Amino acid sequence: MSVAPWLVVPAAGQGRRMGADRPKQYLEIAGVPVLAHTLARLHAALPAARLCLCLDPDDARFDPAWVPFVDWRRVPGGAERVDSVTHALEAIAAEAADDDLVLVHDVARPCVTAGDLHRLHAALVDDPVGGLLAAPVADTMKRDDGAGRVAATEPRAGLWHALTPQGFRYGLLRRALAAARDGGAVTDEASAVEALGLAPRLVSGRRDNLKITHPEDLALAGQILAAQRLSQSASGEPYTAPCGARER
């Protein structure tokens, strides 16, 4: 297995739930696209990683100046996340070994911290299956009846919110996604691996690893990034600005 992991970042989505004039990865936080913030976070923790950035083939908004990685490539994205990740795995088939670690991260999660990334990588570097960042469920969980009313309160013990990155061996992930695509919808990489009868490892991550999905999430992500930057400054930890960031 290579020491440096592969990074796959699907960024071909249209983000229609945001109701914006552009895909959510190009909405700005402090004058910088979400995509640039996310790549900066990944690079700060894993600078030697090899990046596959999955973009819509017709995407004209993307600027290569936002990519801080030395070893990276643009890969055509697909209609669904599973299609984009599959395209990325196919693109590196001639270079990747079956036991290489592949980390897949949502482009719309710009608040992931270096600490979580380091902890996940350390936990998975020798794990034969792989795993994911996740956070234990803290809220009371309700199941609806299909008509907008509560049908039951579900026990939250043992429930986790799946986050990203999610990391698995190249050969295993390619096999799992191929099988899952033949069998139905794939919600994340872990679910595809689970369908093979394997049990991915849960690595506890921070709850502020927010996924920008709805309009109010963009402002919340901005507040989280600002708070994290202040915390870094107070602790003396260096701050890495996204590529293309304007001085403020």
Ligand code: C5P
Contents of the next structure:
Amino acid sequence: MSVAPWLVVPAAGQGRRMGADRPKQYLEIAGVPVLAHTLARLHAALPAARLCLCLDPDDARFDPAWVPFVDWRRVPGGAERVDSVTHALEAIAAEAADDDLVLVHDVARPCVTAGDLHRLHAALVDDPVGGLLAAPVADTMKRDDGAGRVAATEPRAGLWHALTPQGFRYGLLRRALAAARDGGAVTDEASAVEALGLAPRLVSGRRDNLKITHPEDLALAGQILAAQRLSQSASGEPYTAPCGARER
Ligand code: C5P
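With the form predicted alone already on screen, would you show the form predicted together with ligand C5P?
Full complex below, order starting with the chain above.
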């Protein structure tokens, strides 16, 4: 297994739930697109990683100047997230070994921290199955009846929010996603691996690793990034600005 992981960043979604005039990865926080923030966070923690960035083949907004990685390639996205990730795995087939670690991270999660990325990577380096960043559910969980009323309260003990990155061995992930695409909808890599009868490791991550999904999330992500930057400078950690960021 190579030490530097592969990084797959699916960024080919349209983000329709945002109701914006452009895909959410191109909405700006502090004058910089979400995509550039996310890549900067990943690069600060894993500078030697080899990146596959999945983009819509018709995407005309993308600017390669936002990519801080030396070793990277653009891969055409697919109809669903699982198709985009599958295209990335196909694109590196000639270079990747079966036991190489592949970390998959949603482009819409710009607030992931170096601390979480390092802990996840360390936890997965020797794990035979792989795993994911996750956060225990804090709220009481309700199931609806399909008509806007509560049908049941679900016990929250043992429930986790699945975050990203999620990391698995290249060969296992390819097999899992191929089986999942035949079998129906999967919204993350871990569920495809679970469907093979394996148990991914849950690595407890920060709750502020928010996925920008709804309109109010953009401002929230901006506040999280600003607060994280302040606490980083208070602790003397260096801050890495996204590529394309204006000095301020
Ligand atoms: O829409 P949602 O937030 O669930 O998408 C999760 C991630 O998958 C995003 O980073 C999005 O850009 C990506 N995606 C993709 N190809 C698709 C659909 C989503 O790369 N066809």
